[in-house]
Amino acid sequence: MSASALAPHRELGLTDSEYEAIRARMGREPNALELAVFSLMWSEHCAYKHSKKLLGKLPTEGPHLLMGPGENAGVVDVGDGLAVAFKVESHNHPSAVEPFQGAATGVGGILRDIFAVGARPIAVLDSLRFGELDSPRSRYLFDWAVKGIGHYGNSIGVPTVGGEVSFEPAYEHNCLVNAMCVGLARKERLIRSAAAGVGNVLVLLGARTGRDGIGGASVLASAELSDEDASKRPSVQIGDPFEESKLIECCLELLERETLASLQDLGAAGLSSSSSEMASKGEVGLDLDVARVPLREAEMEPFEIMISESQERMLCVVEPERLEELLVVCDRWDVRATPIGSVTDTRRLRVFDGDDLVGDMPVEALVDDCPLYDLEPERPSAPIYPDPPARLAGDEGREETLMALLGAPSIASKRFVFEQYDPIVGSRTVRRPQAADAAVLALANDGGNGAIAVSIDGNGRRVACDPYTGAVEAVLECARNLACVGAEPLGLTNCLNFGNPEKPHIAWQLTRSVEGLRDACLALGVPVVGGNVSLYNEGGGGPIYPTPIVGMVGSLPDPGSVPRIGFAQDGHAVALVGPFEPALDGSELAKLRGRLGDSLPAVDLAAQARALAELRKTVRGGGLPTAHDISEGGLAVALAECCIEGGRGASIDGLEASDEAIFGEGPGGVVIAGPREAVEAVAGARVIGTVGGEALEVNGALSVPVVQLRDAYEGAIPAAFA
């Protein structure tokens, strides 16, 4: 092996050309401690080196927003003087590796971020991905995943009010893992994270610092895995959510009193990340004594405690003559607050071991002026994926059809994975996840009116099949969610999960999507606030599918009006509204067919934004008891699931009873059910049919009694696991 390859740099993740650049820009050779640093503020993680210049296409203004890129988390106006925080994030490779710490970290750094805002935590979602259930490595990432989100949310009283799952064989190896939070705060509490006022001090709050989490943001989250992950366990956190319950009430606390000059999460890459991203944002100094770090771990070495990622911990910026102060509340909440640096005017970061200085680094060229490139993109010229393999004949009558796709564990009932969350913890969730088409929550007890409603979404084979379709089709996806009860959407976060940029084809999908993304945000009127991008989930098996996740937030006058998914009475009205063309390519039912597709239908935006208007309209308008999006599996899955929730049949007589029809999918459908006159009053509503009986009848194609379509979908997941 030549020497060059083992060259400190590489190890470290850094090209030739980067460690190069990193001398011109230092004067000097950088020393292993520098080095570290700077191999961690220039990972993908950190610089976003392959997607930032991308990521400008987005549009970031709107008339709620209050912060935006570049905040621990974005914040939209609720009015009464409140504010929403969200964001989601990914710990997909974390979790790939050591599920259970590696989802519930996940779960603690979101929450982080958005206390690191001002705003009190309310509700968590996630979004899931998973190779096939019959694959007992993907069981296992699976179950254990879910036990670590529910084991964090639960034990430090954050409601997981919704999320979704799904399973194909592109994240046998590479599973997905984005979770989302959503605080409320009042405007005037907000706080950002630029250091500021030359002479203040430096203070790490929460917990002891140890060598876990050691060099996540590059060992993990910037490389493609291997057959050798267990090997890189090391680098996966460890989560205490007690110690983070004890860390957000106190820094509420301090922020209440108008302690902090500013607050930030020691999230990925550690103190190396915060103190140089407080610098960079407050364009001052700082200066830090690693030896004051309150250790875990005895006679841990300078770098590791800069690039150490040890979970529940925060940094602030206080003045001198409210360190008391700050100190004195840290003690009541037994929350460790340890002084460990200052603010300088010299624009550098410099680290001291006691008396010795050991790292210094511009901090412009730690955060501000890191290498970025632009892609390459090349549209591929044949399949990326293989077909998926096939679970049904093709020849299956439409009874059959159904059964097999309410089975399918990527549309059968999550039961299994919310009933291991709390939902309601907290007081304001309305709806219980599985019962209306976003999460729900009262702003009664805080002082506002109505209510935010929150959902989560995306599709990666359909990205898979057509990028920048299938991108926006999770934008309005999201969209329809929250329009199914009533939600006008007021910010939107994402997280990009792909493959390696550094490939043609991949950057051709990230491309794409992100236009995708950009052009049905426009459409919609809807700004990005922030959000997370996560490369290089590829390994052995190959690239995931592209998955760009959407999380919206939207406003709502009145939570007592908002519909159910399920069928509400005997008698109703079903109908059918929405530019709806359904289509079989990218769909489920071609999925269990063995077939994956190469496009999708182009997409009316203005026409979808419309429908989006209207809906919002009607249900805000009350009197309309069931409102359920077509999603995976088309109609017919969707009027399974009403008639499941609703615990009632329907017959159905109003479709062309063909495959397409009834099977396929695209975006803009919604099932509503409700009084036939107030059906019928509904600006391009399609009356198909009415809700009774025992069964769930379509066309007298198929007839299906509900206990068995329950059956189908509640089961289906569970059995995976008998």
The other form holds:
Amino acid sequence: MSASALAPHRELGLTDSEYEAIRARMGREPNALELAVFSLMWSEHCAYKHSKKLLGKLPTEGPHLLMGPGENAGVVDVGDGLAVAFKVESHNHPSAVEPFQGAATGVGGILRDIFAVGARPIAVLDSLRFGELDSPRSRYLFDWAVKGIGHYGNSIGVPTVGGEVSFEPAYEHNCLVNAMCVGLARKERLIRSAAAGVGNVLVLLGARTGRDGIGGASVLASAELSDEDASKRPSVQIGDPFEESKLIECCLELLERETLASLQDLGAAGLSSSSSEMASKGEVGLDLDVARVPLREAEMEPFEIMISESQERMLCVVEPERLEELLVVCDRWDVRATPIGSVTDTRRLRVFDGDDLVGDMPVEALVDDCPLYDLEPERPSAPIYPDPPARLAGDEGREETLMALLGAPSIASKRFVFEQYDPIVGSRTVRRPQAADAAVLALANDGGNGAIAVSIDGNGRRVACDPYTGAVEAVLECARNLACVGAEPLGLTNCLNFGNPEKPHIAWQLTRSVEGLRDACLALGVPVVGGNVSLYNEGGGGPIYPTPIVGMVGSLPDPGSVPRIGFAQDGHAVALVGPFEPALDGSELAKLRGRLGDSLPAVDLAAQARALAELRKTVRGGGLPTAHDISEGGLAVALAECCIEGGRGASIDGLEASDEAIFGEGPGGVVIAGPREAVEAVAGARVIGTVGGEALEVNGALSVPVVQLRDAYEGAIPAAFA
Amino acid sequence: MRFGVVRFPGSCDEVDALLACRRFGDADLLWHKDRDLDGVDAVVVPGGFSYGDYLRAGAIARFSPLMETVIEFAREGGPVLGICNGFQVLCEAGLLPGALLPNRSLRFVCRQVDVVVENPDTPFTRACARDQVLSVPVKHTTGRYYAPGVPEEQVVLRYAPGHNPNGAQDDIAGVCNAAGNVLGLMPHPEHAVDPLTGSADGGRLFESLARPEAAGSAGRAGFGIAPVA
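The block above covers the form predicted alone; next, return the form predicted together with the partner chain.
Every component of the complex follows; first up is the chain already shown.
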């Protein structure tokens, strides 16, 4: 075996006590293959050893839930016999090492999670974080991560319908690439991953197995990146969307024919984790023969075959008498299918190399027995993060301030990004990026009556100010985006991107954020259906901002009456709705003025939940062409976006002309516009102005032509690449 | 009118095209490994990344068993519509003049564009008026049409001023063969058949084909091979 396999357990990321625990469960010294498999299965990435106890606090029950955490993806019932599967996952560390393949395989991986439950992937969304765009490295990571997402998503025929990008110095050394996929299935076609039926055949589908991504889970996802990250390049997987496209169609046809007993994707830790998790869920054992695995390069060691993270592979279980049928379908799709083992009653994962038994491990020890650690949270006594560099002195006029905010890359139009994605393939997309606050997908071609809406949100800087309230706000913003298109949230998926949880201040951020997520989900009655944790995001410059990313799927009855962001017609009344108490703490303006802050105003969750329900009711009532949530940059930026998208100005006169009122941020506020009588009939609506003219005029405090607003907003990101 | 929509491995928009065709006639998918067109009256070669578009966009698909029959069908005057990757395939197959080069930006671009009907006297545009403007999306990386000396009457669709997304020669968005029975275009008419999803303008192309006078190949033998699902 190669030198790395003989390396001591510590080099594989296991502590001395973890190694002792493995020995005790094996009843002997593990051999090199077994140790390699254990090191991955007991890594943070696979075992959630620092987060599992905390995640248990999240509510996971809901009236629409069909599959919750523990399956490949969460699934909710959207009516008419249809089910929607969705999940968000990170591919942060691979993207920081090689952004194109890292981001591309992030998309490929999350797609597999979705069709592994039997759902056809119908939408991808991405949440991205990079350092500031004046950093050449951040521009490089941003540019190539976007290209990678587009490469995979566009080539595979799944639309990328939404997402978000922001830029903060705290992500300079550790960018975040979170990808969410949404899939659609008829309810009776859903499948679980539990291996079933002793004597059934284990079949490996898809790409050949190579040396790419070996040890990715332990090496990349579970330790801090150091300056030598370039040396980890061989650990980054390479994606082939064409292979995955065939794999999707092939798997969906096998499911349609009910050929399979179970199905599981190969993700982190490759065959090791997919096989042991299938066996664990099915309470069975598996025998598999690595000599039968089709290889990309000759003479791979058995341990390499077991832990390779080569992409575009699936593992399934099939009854022996249906194997021939499976092989015929796979041949039709030119998908490689290789029987590599069988289901046993031993509750052990036994690995053979031809006739030689080269590994024999108790399934339970691999999957369930990794020690779980308690966090030791401690609120830091001093600020963790430096203040951001000041870009505004603070004495600018309001017009100049508004233009600076619209041109701030985190706020500016992401057209540069979304024009590189295909948001329309599938013929479901009713609202494309930047048209409405959430993407809307009609289900008419699938036998449904209504539509689903999807959004993904998070604001690490605000979570850095206050981990509890920041996390609450992420859930509220996502729900508000859905409410702006009339959708009721059915479930939530999250990706918790944090630093090293073994450090008390990171443990505190993580704990408080999860408590915030929990309370917000409970207040809104939305279950967490699954998600992912990405820890140890600490590059050379210290930890990233704590960044819980929240994705939600909601349903709405009528895609024909969904409001847009843009003002629709001159003469429409503009109004504010919702419990909005803007403040400069944690705002984009505070950032531009060089202040991070260490608190956020408390949020009244009950009032927010009531307002969301009210807004949803209003939107569903129809007759409201414009609705846009107030977020980064406050009311002035929201109004400017309504003007830019609508191509018309507005006169706003019912406002206090203070920085707080105009640029302050906080949850709950929504701008609506429409015929005066319709707007005035909305309960709690406060009319603040009228659509019309060629400029946005606020209280006589600022007046900027819409063309100038558009130039600042649309020009900022392209200018960074000029 | 029965449309046949080709499905290669790696096709992305074949179901979209199928749904669009079914708004105006009957339509079924045709499997790339078959050699039989199953008696269809018109063939649509859809968008996507056939065979992964490895080597060069459309270069491998052009050699698939089904394409041999499609080429024969086209040479006999059967209407063939190539959209995006389908356009690339038809150029590779020699059914259309010119080639598609990488976009001037060297990036994938998806946006709604206006295209102008330059030639309404084709089986694909007979439901349109000359100079009619259609709002249709584009989405591609390799869409810069290049065909020095292509005859003006073969230019069927042109990007409206300011709407050329890829640097195509003379703003050409769609071009037909000399006989007029093969059309290739980079914009996606199948993604513009319903106002709910953005525009219905692209429907005019399918409507044109479905008009009775366009069904020039009706009666072409159906050899009774079951359509591929």
